[in-house]
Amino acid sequence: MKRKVLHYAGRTVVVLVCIVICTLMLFPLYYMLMSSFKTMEEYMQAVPTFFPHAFSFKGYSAIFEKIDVFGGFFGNSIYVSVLVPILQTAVCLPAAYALARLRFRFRNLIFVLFLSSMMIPGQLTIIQNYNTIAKLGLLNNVNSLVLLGIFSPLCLYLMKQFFSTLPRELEEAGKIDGCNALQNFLYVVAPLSAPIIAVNLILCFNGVWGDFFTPMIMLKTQRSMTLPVGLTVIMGALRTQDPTVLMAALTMTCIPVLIVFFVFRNKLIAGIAVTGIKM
């Protein structure tokens, strides 16, 4: 009997544990999904409400009629994060291969350097990566992001740790197949990568969509800017005072996201269990 009542008081407390992380977590993206169906006046008033009286899709009308502001941001950032993660895989696959399994020269040397740019804070490189980018004639477009987004240490990283789990008999097998060290790349290995493949999309799709700091330098036209930090001028871009619009603004920004997690979320998870990160 005693021994029932303590674990149902266990049980309890791990359900009361539970309700008070998911509030914390939770808490802000719920008041940013509901101040954006508040009115003005509501989200204005000195006693919080914690749900709308009345529902206002005013803040939503308001991003819609000028849909070609949000829409060019919503666009841009579409377009580098899709287009990025597909070629930093592309770009960086082969190299982690190389750095993981075949024997030249300076390899580890290369493979140090790599992972040292970790180190190098971005707000480093961007005073000269800024001239460059404008000797390009790329200042204020978004293909500035492409070229600058394209190698990424840690994404190196994970894949190199990756194909130094894989087992060496499936290129020994591949050599006996009268495979060379391309083909078995091709042929053996990069099919066998999918999962890490997956995982770096995801990270790197979910990385470019949030950047920051490298658009607010390299993009000060409103027509070139990506979300981030078109959401930092959206008010003034739209004329408005109203904070309920930013709210819609946020919320709208953060559903591509979502979409993509929930999608792959097993995909993720799976991925980062078989890359097994560790130092």
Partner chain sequence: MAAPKKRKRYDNIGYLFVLPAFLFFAAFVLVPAVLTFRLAFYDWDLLSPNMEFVGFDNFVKLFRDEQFTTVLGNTAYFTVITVLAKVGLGVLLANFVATRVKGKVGQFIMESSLFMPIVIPMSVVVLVFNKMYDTEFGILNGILRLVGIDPVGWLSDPDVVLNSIIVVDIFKGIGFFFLISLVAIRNVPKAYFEAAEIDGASKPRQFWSITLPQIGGTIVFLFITAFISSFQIFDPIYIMINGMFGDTKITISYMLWQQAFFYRDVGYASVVSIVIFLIVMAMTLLQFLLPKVLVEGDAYEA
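Right, the form predicted in complex with its partner chain is done, so what does the form predicted alone look like?
We keep it simple here and write out only the one chain, dropping partners and molecules.
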């Protein structure tokens, strides 16, 4: 009897802790959403309200009145956030397979060099990247973000570790059927890589969508800005000092991320279970 009481008490404590943590994590999103429906007067009150007294859509109306400005930021972010994960996966998947399965000289050294690049902060390489992008004539062009994002050491590491867990008997069976290394990769290994591909696509999409530092350096014109940078100038572009407009813009910015998460959450969970990564 005592064990049952302790068991249920322990579960109750765990549930309560999880509820508190979830509340703390979700409260900023809730407050942002509710603030987007407030009037400016209610938002600026000394004592904040957690639910609007009267719903106001002025913030969203202001955005849709200048949808060409906000839509440009939104379109640039969609373009980069969709293209980069696809190209990154296309580049890192065969590279990871080669490092995991093929035998060649300096293979481990190459892999260690790639991993060591993860220890270098992006702020240290931004000047060289800026000079390279300038020489290519891609400043103030969203394609500069695509070029800088098509390779990721983290993506390479995750995929290599995933390939290392696959049974070699699958590829040996392919060799018996006459497959070479490329055919083994295309017809045997790649179809089994859906979980890690899904994880990389989702994580990369979220990372690129919320990236502020690199676009801030590479994109200076309003026409080329992505949403994180564009939101810093949207108040001026809309010619308003109403903070509820910014809250409405932030709320709309979160929608694509939430859609991607809820649509692919099962694949994300399965991929995390396979790769063992921590969120």
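Just so we're on the same page, rigid core means the largest C-alpha set that superposes within 1.5 Å between forms. Since the model is a prediction, treat every value here as computed from it, not as a measurement. Residue numbers count along the first chain shown, from 1.
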C-alpha of I255 off by 2 Å or more between these two forms on rigid core: no
